[in-house]
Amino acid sequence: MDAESLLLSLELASGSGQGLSPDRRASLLTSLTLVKRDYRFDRVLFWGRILGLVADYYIAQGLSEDQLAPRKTLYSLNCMEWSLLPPATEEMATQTSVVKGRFMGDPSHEYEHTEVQKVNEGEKVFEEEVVVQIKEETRLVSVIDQIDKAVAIVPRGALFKTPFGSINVNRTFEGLSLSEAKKLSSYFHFKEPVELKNKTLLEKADMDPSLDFMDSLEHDIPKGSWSIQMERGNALVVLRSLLWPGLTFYHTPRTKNYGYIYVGTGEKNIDLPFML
């Protein structure tokens, strides 16, 4: 959700039962304005909150003028002091995939994981147990990246692709119509396309290259991983992810108000295919 319309956005997303206290809201409004100025971001998004056992991580993301350029991610424990997180890598994802359970809420906390490694001594091969230390900060980076790739979404038309290839905010976007807002095909993953490249020319024939340049939600796997609900007498559409419980996307049809927020434990629902 855009930091500039934070109070309205929190109100629209409050149907999921997650909110922020008045002092946290005031702190975020002030500190995110300073983050945008100090880091020279084009836009700042309040990404959400990852719940820890000791403390919670408040996450914000900074975007450049090109909306699909790599985003800078920051975290805070008190909504006032923000620390920049390093970019996510494949190595981080592999390393942290063995860590299960809740976050502690301490970035310096280290998880211990025992790995069995093969050691060669001459012609003999021995198996040796090695204890690997994994920092919680590394796990935080990896989980935010996974959630972004899987469930960060924008409505169709909110962004447009220029002839030069950059992705900009569409200033003429006036929201989806009520009928379009109820369809999964009207929403796109907020990331570089993956499935779009595999589509045939016939499938691309009805697409507008300046608007349909990202992957649609309608072909997400597993099928049924999104819940669409109309709230406030059809005045608000809310999408909730069943794959990453805690991700809520909201959009007021025929207005520019849209955004998403994640408030959860940072754990993926790996049992979802068996629950559908």
Given for the second form:
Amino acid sequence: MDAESLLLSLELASGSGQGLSPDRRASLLTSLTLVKRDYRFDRVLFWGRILGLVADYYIAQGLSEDQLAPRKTLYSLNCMEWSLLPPATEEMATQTSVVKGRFMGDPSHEYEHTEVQKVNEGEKVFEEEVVVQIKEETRLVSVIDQIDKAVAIVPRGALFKTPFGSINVNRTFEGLSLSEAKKLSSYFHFKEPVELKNKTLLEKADMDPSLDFMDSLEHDIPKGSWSIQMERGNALVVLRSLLWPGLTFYHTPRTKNYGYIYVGTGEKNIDLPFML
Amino acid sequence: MPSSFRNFFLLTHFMEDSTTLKQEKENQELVEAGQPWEEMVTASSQDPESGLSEPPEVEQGPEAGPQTRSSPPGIPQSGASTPVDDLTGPGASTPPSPPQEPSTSLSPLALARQDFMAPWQSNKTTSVISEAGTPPSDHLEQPSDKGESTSHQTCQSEGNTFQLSQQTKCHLYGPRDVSYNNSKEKELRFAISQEKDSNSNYDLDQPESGASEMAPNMLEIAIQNAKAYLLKASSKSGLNLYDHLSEMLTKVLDTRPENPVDIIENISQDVKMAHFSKKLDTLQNENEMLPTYEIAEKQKALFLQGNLEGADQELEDEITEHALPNVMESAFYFEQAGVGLGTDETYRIFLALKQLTDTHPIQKCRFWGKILGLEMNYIVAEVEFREGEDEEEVEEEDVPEERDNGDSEADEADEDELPRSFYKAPQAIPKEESRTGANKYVYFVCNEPGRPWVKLPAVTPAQIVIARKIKKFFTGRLDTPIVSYPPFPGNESNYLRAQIARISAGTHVSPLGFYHFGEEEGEEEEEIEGGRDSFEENPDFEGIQVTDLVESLSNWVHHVQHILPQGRCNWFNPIQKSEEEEEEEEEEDEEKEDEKGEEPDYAEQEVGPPLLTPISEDLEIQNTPPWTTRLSSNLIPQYAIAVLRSNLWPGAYAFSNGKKFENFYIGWGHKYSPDSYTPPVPPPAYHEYPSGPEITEMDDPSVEEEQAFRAAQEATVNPTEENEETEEDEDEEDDYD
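Having seen the form predicted alone, the form predicted in complex with its partner chain:
Then the entire complex follows, led off by the chain already shown.
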């Protein structure tokens, strides 16, 4: 959600029950303005919070002019002092995939993971247990990246692609209509497209290249990984991810108000196929 | 739709004309072709004949000329079009007179010609339509009724943009028809676009000829022509550029966006899209808005309910006011903790709870929380009825269970030929009575404030046991069947009730000392059973320091009974009762008694932690502490409150400011586990038959063995026969078994 319209956004997303306390809200409004100035961001998004056992991580993201350019992610424990996180890499994802359980809330905390490695010494093969230390900060970076790639979404038409290839905020976006808002195909993953190239010519025929340049949620795997609800008597559409429980997307049809927030434990729901 | 409309129009037009041969021809071709330009061909095929009818037309020409001139000259369009009319008048036959006039004045021969004229005229109107898109129908009817000369006048006087375009087209027909008449070529099957090209050529030529006659201002005519070009409707969409540009500019000026030149493409697109969305509006909008109004109407009733109560009910009001919790106050505290629904939604829930307490005999009511579902959410209210007013649905569910037993016995009696199942269902553990254990409170749910409250059925131990083994999302519809393994006894309302019971038992906590055991019940027999299940508010509670509540978990206690693995809060010994029930059966069947003997006579009593146990004794979830405590604000700690977050049931919260406390749950209704969920393995299959040596497969005898056997047979003939007989007997016996 946009940091500038934080209060309205929080009110719209409050149906999931996860808000911010008044002091957090006030401090975010103050500190994110300064973050925008110091890092020279075009736009600052309040991304959400990851609930730790001891403390919570508050996450913000800074966007440049091009909306799909790599985002910079910052975290804070007290909503005032923000630290920049390194960009996520493939290596981090594989390294942190072994970590289970909750976040602690201490970025310097180290998870211990014992790996069994096979060591060849001549003809004999020894199995050796190696303890791998994984910093929580690394895990934080990796989880935020995974959530961004899997469930960060925007409504169709909110962004548009210029003929030069850069992706800008669509100023003429006036919200989805009611009938469109109820369809998953009206929402796009807020990331570089992956599935788009695999589409057939027939499917591409109906697309508007300046609007349909991202993957839609329609073909997400597993099917049914989104709960789409009309709340307040059709005045608000709320999408909740079941794959990453805690992610709430809201949009008021026929207005510009949209955004998403993640408030959760930072764990993927791998039980989803059993639960549907 | 336009083409079919056109055909229909043509047909009616022909019917009015009621000509003889030509009309039939026309109709046939209409049916065969059904395309407007095809009819153009038929129209032009008649052109030679219309060429014959030139002399009378010439006579009419001057008549039409003055008519058009008589139109007000102040309008610039008329100035430009009059010379064209002059051209068309003598050139050919564009302005045909109304049908009545020639019928009276002309000879029968001329009448016949007039008949030929009529279809031609109609074709011309259709061709105009085909190029000008779909004009309003009233303008279409004008040429058919009054003839085209009158329609010209109306066009000019109104100055409408569409009619202007139509008008320019009409003028163009004159010269073109002349060329058709002169050349009589077969290039008539041109596409409309090509014809239009030729039209525009004529369009350019005309003003020169017109200028030579009338000598109007050249610049004005050039502007008119440019405007006429812009007003030309697209053959695909029926729009024209002039209107489009003016709409775009209107929109830009109305909305005044910044740097409009950057988004002019989008504005253009939006304007075009608006043409389509308007058509849909009449069909869809009404339905889409229905739920919005419906819920608004229902919630209106919530806001009005206060006015309906009369002054007579003051006594009752006092009771209900006591029953109604101060939801807004607790919502305020939870907001300090950073959880809770929005103020608006909370207030609506507050009103809905008031409605619930007003309509039901409720002693105590509490906003339990909200459970998220796939399609809708549940708002849950925890309710305690007044004494003696909740005995509505008692023992309804026990009856079907007994029936089931009876059915199975009857089946066994009827079908004794089939192998009998030795499986005996374990003794069903009876559910706890209302006001005790897991059924201590009654729960009401509704999907949205304003919708009706639905009472959830009482929970049975079996439901709790199975609910622990499954993990399913709620859908939001109470009658949804739960498809799971192991099969869940009941539908979603039962599952919801079981999860509510589990969450309540796990997460409802209060500060130490807020509740204490009642003194009267301390000496009763309940203590012997292993735990007292009732408590009352401690009047002497003086409050605990908030910092103490944050620092030590032992200052918090559970005030809801732990649910045993059995699915009950108070342990129930299944064996005692089963023996009493099955005494008769045991006397009949000795075998069953033997089987019973294998089972343990004494089931070990399950004991859970007693009521009001500190939560510091809660078990860890694989190195994860079950609770997280926090001070709501570090900035102003002196007014902060203690916040407790359950890690076992994500979404369960409790707060206390030292004296008050409240519990709240919002989430998907699932327990946390660091490991992934694995459905339980199905139990091993029962043996179909006892495995023994008589049915195990034997190895085939080798050649040596056979030879040895044969030698033995030959040696003793008689004994082998006896052996065979006995073997056969044995086989028969096996078969019977």
